[in-house]
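Next up: just one chain, as structure tokens, the form predicted alone.
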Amino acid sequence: MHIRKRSEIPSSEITPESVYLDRRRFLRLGATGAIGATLTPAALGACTPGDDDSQAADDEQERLTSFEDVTTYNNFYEYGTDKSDPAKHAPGLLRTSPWSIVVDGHCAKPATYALEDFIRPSAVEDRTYRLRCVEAWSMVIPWRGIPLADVIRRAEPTARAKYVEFFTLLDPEQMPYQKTKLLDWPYVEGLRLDEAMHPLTLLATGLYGRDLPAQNGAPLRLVVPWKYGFKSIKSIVRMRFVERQPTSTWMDSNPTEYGFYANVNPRVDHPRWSQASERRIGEFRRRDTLMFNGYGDQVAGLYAGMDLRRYF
């Protein structure tokens, strides 16, 4: 079966949200051929990149988090500290057009891109990933975006580039909590270059077949599914290739609680709560937290020989 990327699928064929939300019904329809021609990687099953016999969850366990929960229960501290604040404030304040992204640092082809030039339609993909928050809650989200590696290859990083540093928009008029001293603004994150180049790492432009809502980090955010959610920097305006490990925002704010790597490791507790279990939003029961959020088969090799209790 030919699996088409979103750019090859007319809008009339995009799977409706109601079908996304009922995965079992969706798969039954696909088996009968009713929608088989429009199956995307996201539709084929949540989190397939990390599933194996020890980590795979059944269909009921891995059903998609509802669109309402995904878009109303958010961490986006530029708009407030309550989970409901981003959905209340961001849509009326964040202006996503025009939008530009600076790519600079140790690379052969630095540039400033308009968003429409930065995102190559031929590279857009649909992927369903788990998102695991350090606060011990999680979601399963059908993302849309481009592999970060696609952008990195265009920039041609030099031999000095060991890390990629990301910056959120700095504009207190659009992001009013930047007027406070809650964090040292703008929000900054970073990845090691091999992490950034990994096939699972995504620059997300949408979810549930729609453009990213403002509260979810429009128009461009990072998704690194084997790491805690605070690595998923939102509303990105700059990517810089650097030689030394960046100091990310939460490391700067509280280095005893937030490490650079942020790899999901159930055996390393947050100082104020256990990470051994989590609650999937939309459910009441808790479930065991999976190492690397269930993507160990794909990413464990990146950290061979590292002490993941020390490099947390």
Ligand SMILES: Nc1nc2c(c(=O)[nH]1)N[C@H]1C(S)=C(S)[C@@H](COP(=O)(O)O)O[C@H]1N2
Contents of the next structure:
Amino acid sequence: MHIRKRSEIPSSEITPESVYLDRRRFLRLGATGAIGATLTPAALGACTPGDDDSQAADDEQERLTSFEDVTTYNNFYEYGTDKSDPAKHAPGLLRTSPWSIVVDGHCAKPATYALEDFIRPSAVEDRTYRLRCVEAWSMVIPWRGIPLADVIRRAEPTARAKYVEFFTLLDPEQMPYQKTKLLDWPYVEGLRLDEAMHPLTLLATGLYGRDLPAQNGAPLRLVVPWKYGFKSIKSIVRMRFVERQPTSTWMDSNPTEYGFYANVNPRVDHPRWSQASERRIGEFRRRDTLMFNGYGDQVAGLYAGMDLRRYF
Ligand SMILES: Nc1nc2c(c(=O)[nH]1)N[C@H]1C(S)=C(S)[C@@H](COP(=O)(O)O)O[C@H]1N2
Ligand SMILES: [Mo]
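Write the structure block of the form predicted together with the named molecule for the protein whose form predicted alone appears above.
Whole complex next, starting from this chain.
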């Protein structure tokens, strides 16, 4: 394969992803120690950009989904139900600055933060994760964000805090489908406290090395890589520590089809379709779906002894 050098590429072809990939390659070649560690996508087996020199014939290696697909093929029902709606409508309507986040419920340090104070810059990392939508497609996305555990520790949850409940912004002027009854707004999600504290769980502020585009849930969204994509709630304005399992938006809208746990599981089908395989966006062939989306060695212990058919 001929790989064009940077200077051979006309500037019109320099996409955000080629800038990101070049910088990543540069850092991987040049950096050791602390900087290198934060850039290693440790959580994802071996995930490298598809046009990288190191992309040998290794089946384990995966291509990043293109920036174009990641930012134009979205689910964000506040802007419509078509995959193309969020990219068309969210950027012109969602005001992400100023942005504040409320942390409340059972914790010693409830607070309202401006986004800048909420995100500790030294905690920010780049992490590439697979995202598996319940609709049986998937992507590989280079996220930027902070471990959710970082903000949870700061809040000092009390012994009564068993779950964390998350809320998307409620503002029908900025999110026009909130004027409809498509879902019971605002969009709500939840995690058990130990899932929320797991080192893989990320509060994302960016992707491809830049701030999150509106359609991907700017300025702050959750990413829980071993669960179906609907758990990764977008444009978060509040997180609350609660004692009882929260009712998430999709459980509320259709409890027989969507459970609280929503762990990726090829053996538990959706009532209307199989979850055994998936299509990677940008590809035609189908791939086998992996238990816990491939993160089982890191997260299976959270569910030891649980019947995953019952707790789907
Ligand atoms: N507030 C809100 N968050 C949401 C959704 C939504 O409709 N509203 N869709 C979810 C679903 S179904 C998926 S697959 C992911 C998609 O994230 P992406 O568009 O960044 O790939 O966002 C999730 N978060
Ligand atoms: Mo999804």
